[in-house]
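There is one chain below, alone, in structure tokens, taken in the form predicted alone.
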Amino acid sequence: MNPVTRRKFMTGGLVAAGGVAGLAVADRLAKRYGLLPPDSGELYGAGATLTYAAQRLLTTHSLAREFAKSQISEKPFANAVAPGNVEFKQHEAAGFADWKLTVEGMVARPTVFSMSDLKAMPVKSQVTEIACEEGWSYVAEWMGTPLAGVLNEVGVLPEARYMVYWSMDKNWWDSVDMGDALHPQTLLAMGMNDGALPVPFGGPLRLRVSRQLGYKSVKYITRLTFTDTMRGVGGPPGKMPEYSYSWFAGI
């Protein structure tokens, strides 16, 4: 089956399977073409599978909406305070000079990047909206290193399917597939609204996943791990799925 025909077949089949009675059909199609999310086996797995597979088919190369600087929100909302642990406070007192990002797992060259290393790489800015599942949102300018450039530096192996990212905040973590990891709007954000990234908004380093809801843009990033399976990583595929939030939060 050629790619165009297969795409039409899969899209048509998944859309037709949108009813409750057709979720099993969507599940079989998703399995056949490798479009199962890590939470496909959970309570709402059939719906999660349908959402993930349909979005991956229809929006593979789509971009999140970008705004003019004049549309930046006057008072962005920070929904959490900085980590209260001693290690973070020591980093903050030192101006985050010794903050490190470890990149490991299925990569050719495991690397530890300093903030200076990341700032020396090409920098991109984008004015995008961060939307929370709780109903609030704001528009901000985010500046940082495109994650795809870092992945080129370490040589992510073609077998890798997921990127797991870890925060210093109570071992907070999440994961995305390689489609979002390599997306041109996914940033290792170090700046916000023409300045350094404020601590309440994730400074010194935050993953900005522009095509998904805000909880996927985890703050205080210290480690990226590449893997071909989410089994054995430690429970559900992220901290929020532990609270029954969907793993894929595409918008």
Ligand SMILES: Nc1nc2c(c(=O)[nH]1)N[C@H]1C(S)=C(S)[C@@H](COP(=O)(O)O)O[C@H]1N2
Contents of the next structure:
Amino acid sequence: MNPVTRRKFMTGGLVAAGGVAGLAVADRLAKRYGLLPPDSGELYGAGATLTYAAQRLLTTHSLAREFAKSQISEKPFANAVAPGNVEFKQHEAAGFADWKLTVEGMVARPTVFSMSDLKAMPVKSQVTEIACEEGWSYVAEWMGTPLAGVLNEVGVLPEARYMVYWSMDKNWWDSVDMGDALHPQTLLAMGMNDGALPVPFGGPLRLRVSRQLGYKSVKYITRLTFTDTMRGVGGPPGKMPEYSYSWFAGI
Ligand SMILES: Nc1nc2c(c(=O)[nH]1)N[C@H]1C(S)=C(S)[C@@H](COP(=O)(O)O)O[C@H]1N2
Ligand SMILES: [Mo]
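Please could you give me the other form, the form predicted in complex with the named molecule, since above is the form predicted alone?
Up next: the whole complex, starting with the chain shown before.
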């Protein structure tokens, strides 16, 4: 079963087991404890809320599986090539020397980081699997700086609930809650398999969200926005939710 089918299957099971009364209770609890995903009013409705709430309650501190270097896939599959826009091509021609990451919104110190700022921050590497909702996956080593350190530097306000992240690939954006933004395996990835992060895999800068499906690991990141609500950010909470894929894609 691919991850999406399995997800629907599990959610279906929870809904069937919970029954209508169970759903009402789950809904009340989810609201009280802030466990409603921002797409809960959409297609997945109660099922998405149950999945998200259950995972958040049970696995808040859990880690995505890490692999040995010997398990790194020989031929990782990149499903996207470089963004076609002129702006990206100019950056690529310049070796990404002027690539910037803007951090804004509910932060004490809005900051623009250069690539050398980010490279000067603590380095972490981890070997994890990236899985696409379409059924394929690969294991790779990702090098970068833990996002939590960057968030510490800008002082994310306690009211912030979501981080929206934007790509230079103009159609792509997504968002995660603070649990995933601050998670120790969430990286601003700049390297892969002992080298610089190749463009097809999101170079120069990719957000690696290790506990969710591949589509949450957006490539060519330029901006992070912290917010307490997804309303007014500009439609659905991400590119894939726009196509009715679940916002929360925990694995
Ligand atoms: N900017 C951008 N990020 C993206 C995508 C994309 O098309 N553009 N595809 C997403 C999807 S659907 C998946 S499954 C993964 C695929 O990662 P890979 O190309 O390293 O295999 O990247 C995600 N990040
Ligand atoms: Mo994907």
